[in-house]
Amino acid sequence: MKLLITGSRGQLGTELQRQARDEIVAADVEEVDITELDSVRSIIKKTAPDGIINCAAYTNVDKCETDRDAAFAVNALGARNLAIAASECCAKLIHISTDYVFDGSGSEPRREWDLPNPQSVYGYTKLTGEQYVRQFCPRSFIVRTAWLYGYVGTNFVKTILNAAKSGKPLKVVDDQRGNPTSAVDLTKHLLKLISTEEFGIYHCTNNGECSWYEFADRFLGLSGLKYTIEPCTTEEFPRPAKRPAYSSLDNMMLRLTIGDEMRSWQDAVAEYIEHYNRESGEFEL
């Protein structure tokens, strides 16, 4: 296959490339302005792509809230733009969300076919950019993940450890639960998906939840940094943007249809720090 990648150097895309066996035309916003519909059509027409992987994200979440047109050009107009012109080209399209779909509510992990309720621009954007996929077009993947760490790019990861390094006490939310997701790992079923014509909706996230300060415990007491860090609430830390109090996806279309070969979060994020540990702190491959 001939895949394209969109959103090519960030954290997802920079890992799709890394593991791809396909030829790859890897495009960023230098390449291609999703939010512009010739543009759109340009690259694909110019690169005529079997599969195209959308990576590219408006994902500040809290800066969505006062930037709505911005938000909304490239979650939701990037989106049905590449729907567009893949259906036209009868390409694949995997489109990539996310667990801010949900509403934060209950204690069950979600599941594909739970109605989203999303609380924030953020997730108000995503949510509209899987309706144009679905949309417009029916040879398409929308996934949905949450957590996201990687090699390159930031993080929550890099950003606890930095944060370590200096030696100043942490202090990090312990009342919202999810599922810490591992750009390698969602990178191989993303790989898998688009070679089947098995379309629709998947929740891909590293299997187990937990809440953010237990995700940090975990992560840091296994990089071997002296590191001070207690929980707190969401209410001590007032962010514009509301996040979900508990947004745990089940990968039931994953086990259903091509498996669901997801680690445990514990065993994904052990490899990403024997990594840091070999690498002396530096993540890029």
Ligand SMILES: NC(=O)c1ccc[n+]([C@@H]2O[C@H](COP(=O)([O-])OP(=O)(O)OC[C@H]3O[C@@H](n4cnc5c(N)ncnc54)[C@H](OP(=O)(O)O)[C@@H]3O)[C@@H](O)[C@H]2O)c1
Contents of the next structure:
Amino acid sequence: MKLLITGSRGQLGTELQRQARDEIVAADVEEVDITELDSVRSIIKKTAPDGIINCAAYTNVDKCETDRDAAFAVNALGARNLAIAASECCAKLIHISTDYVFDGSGSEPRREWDLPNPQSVYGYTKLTGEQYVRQFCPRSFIVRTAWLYGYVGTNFVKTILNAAKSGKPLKVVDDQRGNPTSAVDLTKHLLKLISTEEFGIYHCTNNGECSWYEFADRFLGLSGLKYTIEPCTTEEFPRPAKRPAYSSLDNMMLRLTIGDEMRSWQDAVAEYIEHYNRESGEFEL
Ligand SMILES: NC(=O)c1ccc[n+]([C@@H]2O[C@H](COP(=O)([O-])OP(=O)(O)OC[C@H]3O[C@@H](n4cnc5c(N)ncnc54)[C@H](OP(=O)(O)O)[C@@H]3O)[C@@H](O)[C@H]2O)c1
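Switching from the form predicted alone: structure of the form predicted together with this ligand?
Then the entire complex follows, led off by the chain already shown.
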């Protein structure tokens, strides 16, 4: 297969390039700005991919609240443009979405049949992107993931490790629960999915759930760093964008199609920290 990866310099895009054994066309915003339909059509026509994996997104959840047009342009119109162009050249499309399309109520993991109800601009723009993909590209997979961390780029794990290294006492939110997800494990499943015709909506997160505090305490404990950490509430740590309190996802569609081989979040983060320790705190591809 020939695969086009958009947003190729981000955490997920980089991991896809590392793992893919197919022919890859890697494109970030300099090669193709997904907000421009003509530019999207042109790269797809020129490269004629069999599959497209869209990793491009406006991922700064708080900034989305004030930069609404730009967030919508990337997360919704960008997805629409890729869906139109993929459909025109009969390529399959994987579009990555998020647990933030749900409102965070309830206490049971959300399944693919549950109705989204976003609570933030980021969530709304990602949900509209999903709807455009379904509308314009039948040969598509929408894959919702959560709390993603990869070797390249910024993420919660790196932020907390850096803060701990600087010796600061840490306070981490303990009343939001979800599924920390390794970009390594998500990538394995994306590459498997794109080779099938099992189109539809998927949840794909590492198995098991925890709070941000439990997550941080777990990986800091494995890191060998000296640290002090305390749980706090969302109220004590106000942010511009509302986060879902409970956004755990159930990988039902994976189980029923290609198989759910997502590890437990504990095993996945243990591997990440092993790598971190081996590289003395520096991550490089
Ligand atoms: N990170 C998470 O915790 C998380 C959780 C759930 C779902 N997701 C979803 O997972 C996917 C991958 O996330 P990630 O963490 O890998 O994101 P990321 O590291 O922020 O990477 C996104 C990439 O897209 C690029 N980009 C931005 N605007 C673009 C445009 N107009 N055209 C082309 N490329 C553009 C960015 O470039 P610049 O850096 O130059 O802007 C960046 O290289 C996204 O769909 C995201 O919504 C992420």
